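The chain below stands alone, shown as structure tokens; this is the form predicted alone.
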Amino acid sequence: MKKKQVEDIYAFGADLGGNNLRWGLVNQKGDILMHEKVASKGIKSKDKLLDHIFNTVRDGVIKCQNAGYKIKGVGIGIPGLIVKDKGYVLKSPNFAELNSIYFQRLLEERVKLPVIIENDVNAWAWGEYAFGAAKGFWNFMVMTLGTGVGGGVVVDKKLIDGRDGTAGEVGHITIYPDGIKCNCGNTGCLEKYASATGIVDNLKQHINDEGAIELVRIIGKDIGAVTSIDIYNQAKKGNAFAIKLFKGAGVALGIAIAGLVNLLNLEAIIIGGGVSAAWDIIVPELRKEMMKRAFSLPARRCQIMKNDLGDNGGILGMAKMVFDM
């Protein structure tokens, strides 16, 4: 292949996922020239774990390095606890074997790049400030609706790591304090009622209620089988039940941000995730119940908006702290 000709300087950004680990060769525009996305889900030894994403990033450099582009470093989003300042994975819920990893020192002994490390959804807040739906904004809070619900707050421009790394994580704000058991050990988390799998707990906890019984019943599986697809598609076709279950979501999420919002006076929270696809059942009640609980100023300034950036926000994220280190 013939090398390009190419002047100005660009970032590999990458995201971790649960299954995948997709990464795009960014320009300062925000435009993704090159990407690829390979499997990451199944592998359980540590050693194998590490080899396949770092060998997986430095092939990536490589390919674009042999396009002729000019990479100034590599930023990766990882989902979990991480202390960006030490390059270091406290913990990450979906790859327990990076757990108390130098991942940041690994990484650039393989790929011969500067490095920067970020929590998954910290970078994907970035990435909508720099080139999504935050452009424009001084204080905002993106929030994940998916497995569980994550958080990436910027204040005054700046992102919010925490002294430890763990700011943003809203899914465990305490929404009903005698709520259902979270996985962190808290009980009445956010997540456990806003989240995918928080709305099939809530499910389950009423199953012997005639209308869960019978949404149960109408989707045709297991209990332990439903998911919240499932439960989406039924909403939609109007079951009673299913969209109560959705309006509850709402209900946890406006609770949950109308503190956020006198805290930190937010101009705009940015929702993703699978669960957003709930829009129309969800935000109504979201902007009702913050509307109830917050200080009536920032309550009417902050705006409830959908992510523009989808699956590119952590990569795009990622390129931009890559750009600025």
Second form
There are 2 protein chains.
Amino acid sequence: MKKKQVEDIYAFGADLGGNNLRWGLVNQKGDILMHEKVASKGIKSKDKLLDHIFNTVRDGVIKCQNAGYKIKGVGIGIPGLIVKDKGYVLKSPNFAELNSIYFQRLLEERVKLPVIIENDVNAWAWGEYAFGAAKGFWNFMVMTLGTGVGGGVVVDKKLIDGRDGTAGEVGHITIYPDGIKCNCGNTGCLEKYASATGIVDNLKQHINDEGAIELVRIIGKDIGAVTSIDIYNQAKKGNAFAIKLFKGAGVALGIAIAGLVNLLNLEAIIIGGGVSAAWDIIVPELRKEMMKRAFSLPARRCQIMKNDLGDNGGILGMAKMVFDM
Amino acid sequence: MKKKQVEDIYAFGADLGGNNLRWGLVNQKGDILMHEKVASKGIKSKDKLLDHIFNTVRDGVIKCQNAGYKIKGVGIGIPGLIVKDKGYVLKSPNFAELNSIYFQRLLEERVKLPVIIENDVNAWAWGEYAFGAAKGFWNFMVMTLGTGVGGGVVVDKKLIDGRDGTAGEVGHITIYPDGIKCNCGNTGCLEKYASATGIVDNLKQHINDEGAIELVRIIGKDIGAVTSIDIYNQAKKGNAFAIKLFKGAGVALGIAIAGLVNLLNLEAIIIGGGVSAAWDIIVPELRKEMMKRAFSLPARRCQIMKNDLGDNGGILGMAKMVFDM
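I would like to compare: after the form predicted alone, may I see the structure of the form predicted in complex with another copy of the chain?
What follows is the whole complex; the chain from before opens it.
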């Protein structure tokens, strides 16, 4: 009877992204049995945004319960600095409305279930560890190359939250001390070279170069409207300047990862996010830079891998954290 | 009776430094009851060096046993990359004679006791955690500013050894990607700005600057003979260029620490080593750079502290590891 009871408990995992809020009902094997995706973008009042998030989660939970699933708790991944033990959102770059909110407590009141909150990329890392590309690794990092660069570090089979729960911000390691100004206040952050916005910013930095002028002309948009996807499409067609921008992302990532390899002797760096579509341009540069800069043994040890779980990484990671509660 | 029995067990901790091999007989409270220091420098044959180290440890152990102490085991901290689970010295910059040696097994054969080996700065970090400045912290790093820059990271009350045991090499994080060439093969390593050799190298890099010429003239030595202590002595007397070199060390440390604070959300950075004598010049620059570059909450959280244990850090850390076996 005991076995059946264990299998009969499910976790509700959710992932708040800049565009969508996704949730999934997850069993202990990591299968997603029910799921939903609703828009999260463009709600600018704090109360309305919170209501939207909390009601979406509550309605999802009720829907799953009505389908007969017993839910142990709710986990939700949130972009930004999370003070995990207090269930507090310190600062979310995409959702300033959530800054300084005791999110966990408020959501618990709404769903009447235990709630865990965590940084979204930390959640993803835990998902890859439990159910994805990082299975079997004890020491690794998940890096997301999206609008920004996020990270989640697992050391000795434990997710590194740090003293306040804000750990993992690999995107804000300094690569070029006098480099491009970052929104975080620093200059030369990894994020300014290896994210979608970073790729575009680097084009803007070089806008008087012949190659950059030609690239913008081919894309056929005003420079202010050019996206990293436009640049990637030209890179695929062989445009030298577009390729150079993605190679620059690889170099910056390689500099950061070499340091992490020396410091933490990781087994793998697992990469996801939209910019990683340019894998074949970025990763050879990344590897070359890492091998050049890091000690040979830990550099050879560290695998550079694609993520497994994609958009479901956050949901599955938060679900696993609920099961771990 | 049980209490007495526990107190009656002792650990033999040793620390192999570039100049001296020190050992101490340590009780569980971290008191050093017997100790000795013998020279370790200038022995260039591999067999002779190993014999010297192993015999010093064996003779020390016998001396302690003859004094009536029951010894649980021997721990020895070694500078360099240590593959801990194999008891293997991969690469020691100061003792190339120890490279690729199964040190632990060889020493066990000599002393007839269980042996643990560990990187010397990792050992120091564990010593500060058990008996020194890091007592009560769960997440911190010890950094030594000596001939090189070493590090030992503790996260969630565990020393980070990494997959192979080579973790902690904070001195070889890249600060200036196109900076000074390092012995490790990389360019712009922290060590090239914040170690004793780094301070001197930076003087040499600027040897045509008016301030540098004046500084070397005041020191009164050939540039090849100038040491970081010479430079420090002039910094204390107010020489602007000497002060600038130590401030540069502070800036480089601040850049590195800002990244670590964002990545690991540490509670403290505990600093030791000869170069840290210039604390009053280095640390204000370090703090300024860290506050400027890191996220505010984790930066405010992270204390920059002097170490407690000094030369005994390695001995006490290795002793604690023996007790933890």
